[in-house]
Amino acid sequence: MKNCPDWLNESIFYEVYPQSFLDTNGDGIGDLQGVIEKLDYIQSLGCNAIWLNPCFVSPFGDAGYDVSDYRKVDERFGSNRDLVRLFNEAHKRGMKVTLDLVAGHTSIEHPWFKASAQPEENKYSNWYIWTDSAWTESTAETPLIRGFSDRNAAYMPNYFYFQPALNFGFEEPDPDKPWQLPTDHPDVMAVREEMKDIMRFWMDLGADGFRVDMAASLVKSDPEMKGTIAFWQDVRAMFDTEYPDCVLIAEWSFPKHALQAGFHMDFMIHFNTEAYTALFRDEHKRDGFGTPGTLYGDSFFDRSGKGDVTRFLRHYTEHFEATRELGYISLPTGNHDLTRVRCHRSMAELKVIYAFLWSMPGIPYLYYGDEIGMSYIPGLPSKEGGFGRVGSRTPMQWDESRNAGFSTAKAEKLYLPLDPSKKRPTVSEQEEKPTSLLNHVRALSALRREYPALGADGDFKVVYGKKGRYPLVFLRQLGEQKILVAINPSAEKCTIPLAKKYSQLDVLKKSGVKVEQVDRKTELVMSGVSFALFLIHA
């Protein structure tokens, strides 16, 4: 049995990018009051937990992933009091709120870094990774920024140049480079304890845990991740002792490491394995989003029918079997770093994708706007370090009023431009249509809660999943309850035989699928872009 908070296995999360969600004060930027006002809407989707993207004080060189004060909400979003009010209002509804923790680096504007950059030795000198000379040259293992200040040293960034790496130590320090401090150095330990205290600060105020950005990036020279895993195991021990009802969620995309490290859950997304990319994200080879020059096969969830589901299954089943007693894997609809799942797809195709995601083990994550099929907007100029990611961060489309109901500000004052299409989807329009994507999401969430076999802890077994072939059929089971899930994202009709044990089926939800008896044999007949969930009778 997993050692996780009781509420986690029944969770469906909603990711809120606060800048783009709802502006309540007319400045063109979304705020915490906007999230509070939409809690009932989020709950209506079947989502009972929120992942709130960064809201702390920041110069916003990287949309808040460059923190300059971990203990204070940035004024663009409101105040600490507003965030506490969000916690309280969510809890009144039986909902949870997790914050985004950037643990591996800060902004160059953080007071710790400003002190660290001083030539005179002080408390913070070793809180970041500095070399012993301004002339130390970068290598692939230790990229460096030189000449930043009068300190005779170069510092190591964790991502952009303005995101200096906090010093969690080196698992295998180079003895010829004394600036590479071991993981048990007193200054390294001080950084680690400070990060734990920051978590305590927010959990004491009502936060229900954290999603940790770049969770694998902390300890350097750590090829087997031993040092990084050991640090997070220490954090998890703190959670278990002091905050047993709070969760620790990794952006690691390698569940075998993340869950061993003590995280309750890890996202399996677009790096470290090809699993997620094989499902949805190979389209970036056509729209120019992603790593230039990288070649991939076609996505399984593509009408072309040229995908290969085994590219996903071989990685997913390996990680699922290795971690099923430790925690959960999440396959999200998307996030703020990815093209929208709507790219190149119709609403019917999205319905098939969501039927798959809501039927898988682990915890579903819904990125704001994906429930109505918001589009990725190409060609937007970079905003706050977004570059190609900006097109997935445009304002939420609530209704047909001014600025799609996102803000009363003038259009030029908006955080980002709206989708310019006259056919852009909105919540209000889809609320009125029983067959809309929005109501499809609600129905899937209700099914997942009604049938525990579809939930986080149900077993997962592939019934039909062959290289280069369609459909994908899998079994979910918990106790005596068994549910058969069939998914055909391709435009082509497909038919497969079903074993006798699957001959007694009750439809839970389907589109374009029939079960036929042919010569005393049961066949599953699936039209193009179709899905079905069946309850199996013994």
The other form holds:
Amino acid sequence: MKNCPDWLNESIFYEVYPQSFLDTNGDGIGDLQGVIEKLDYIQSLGCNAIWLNPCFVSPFGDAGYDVSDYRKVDERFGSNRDLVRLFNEAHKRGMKVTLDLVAGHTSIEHPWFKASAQPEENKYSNWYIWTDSAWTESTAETPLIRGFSDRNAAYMPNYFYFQPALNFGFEEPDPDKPWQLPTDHPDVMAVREEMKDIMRFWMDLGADGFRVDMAASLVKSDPEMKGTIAFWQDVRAMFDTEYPDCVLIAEWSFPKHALQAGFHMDFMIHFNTEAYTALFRDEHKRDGFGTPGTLYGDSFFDRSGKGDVTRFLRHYTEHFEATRELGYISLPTGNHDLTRVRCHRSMAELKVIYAFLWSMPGIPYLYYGDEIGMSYIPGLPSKEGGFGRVGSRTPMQWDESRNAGFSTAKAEKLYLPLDPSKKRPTVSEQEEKPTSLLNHVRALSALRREYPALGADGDFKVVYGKKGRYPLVFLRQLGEQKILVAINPSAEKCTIPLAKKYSQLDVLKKSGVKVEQVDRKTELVMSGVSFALFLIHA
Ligand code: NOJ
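The structure above corresponds to the form predicted on its own; please provide the structure of the form predicted together with ligand NOJ.
Entire complex below, previous chain first.
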């Protein structure tokens, strides 16, 4: 049995990018009070947990992923007191709130970094990775920024140049480079303990855990991830003894490592394997907005029908089997780094994707606005280090009022412009329509709760999933309960025979699918862009 907090396996998460969710003080930027005011809405989607993107003090060179005070909410969002109110208001409703922990790097504005950049040795000199000369050249493993300050050394960034890597040590330090400190060096240990104390600080105030940014990036020269895994196992031990009801969620995208490291859950997203991209992120290629190193091909969820679901299944089943006793895998609808799943797709196609995601083991994650099918807005100027990513971070579209109900500020003061389309989807319009995407999400969340076989812990077995072929059919099972899920994202009709054991089917939810009896054999007839969930009789 998994050693996870009880609430986790029943959770459906909602990711809030706070800048763009709801602005309650008219400054054009979303705030924590806005999240509080929308808790009932989030809950109405069937979501009972939140991942809040960074909300701490920051110069916002990378939308808050460049923290300059880990213990203080940035004033653009409110105050620590507001964040505690958010925890309390969520808890009153039986909901959870997880924060974004940027463990691997800070901003260059962080006082620790400013101190470490001083030529005089001080407590923080080794808190970041500095070489022993300003002239040290970068290598593929150790990219370096030179000439930053009068310290005669170069520092290692973890992402953008203004995000210097905190020093979690080197698993295999190069003996010729004494500046590469081992993982048990006292200064490295001090950084590690500080990061744990930051987590304690927020969990003591009511946070329910963390999504950890770039969780695999901490220990350097760590080809097998041994050092990074050991660090997180230590953090997990702290959770198990001090905060057993809190969760650790990784941005690692390699569940076999992340769950071994003690994370309760890992996202399978657009890097490390092609699994996620093969499902529905081929649009990167078409938009020229992609992540270097990502493998591209034809998505399975594409009307063209040119995808290959085995590119997903191969990796997914390997990681699922290896980790199912430890924790969960999440396949999110999207996130603040990816093109919106709506990109190039109709609402009907999104319904098929969500039917798939809400029927998979592990934990569903809904990126704000994906429930109404918000679009990716191409061509916006970059904001706060977003570059192509800003098209997925535009203000939430609540209703038909000014600024789509996001803010009362003048349009030019908004954090990012709204989707300019006259036909942009809104929550209020979709609330009214029983067949809307919004209500589809609600129905799927309700089904997932009603039928535990569909949920986080059920078995997953592919019934039909062939190279280059459609549909995908799989079985979910928990105890005696068995559910058959059939998914056809292609525009082409397809028909497949079903084994006798699948001949007694009750429809739970479907669109465009028929079960036919031909010559005493059962066939599943699926029109283009269709899905079905069936309860199987014993
Ligand atoms: C991953 C985050 O999701 C992304 O938004 C950020 O830019 C990088 N990590 C750097 O922290």
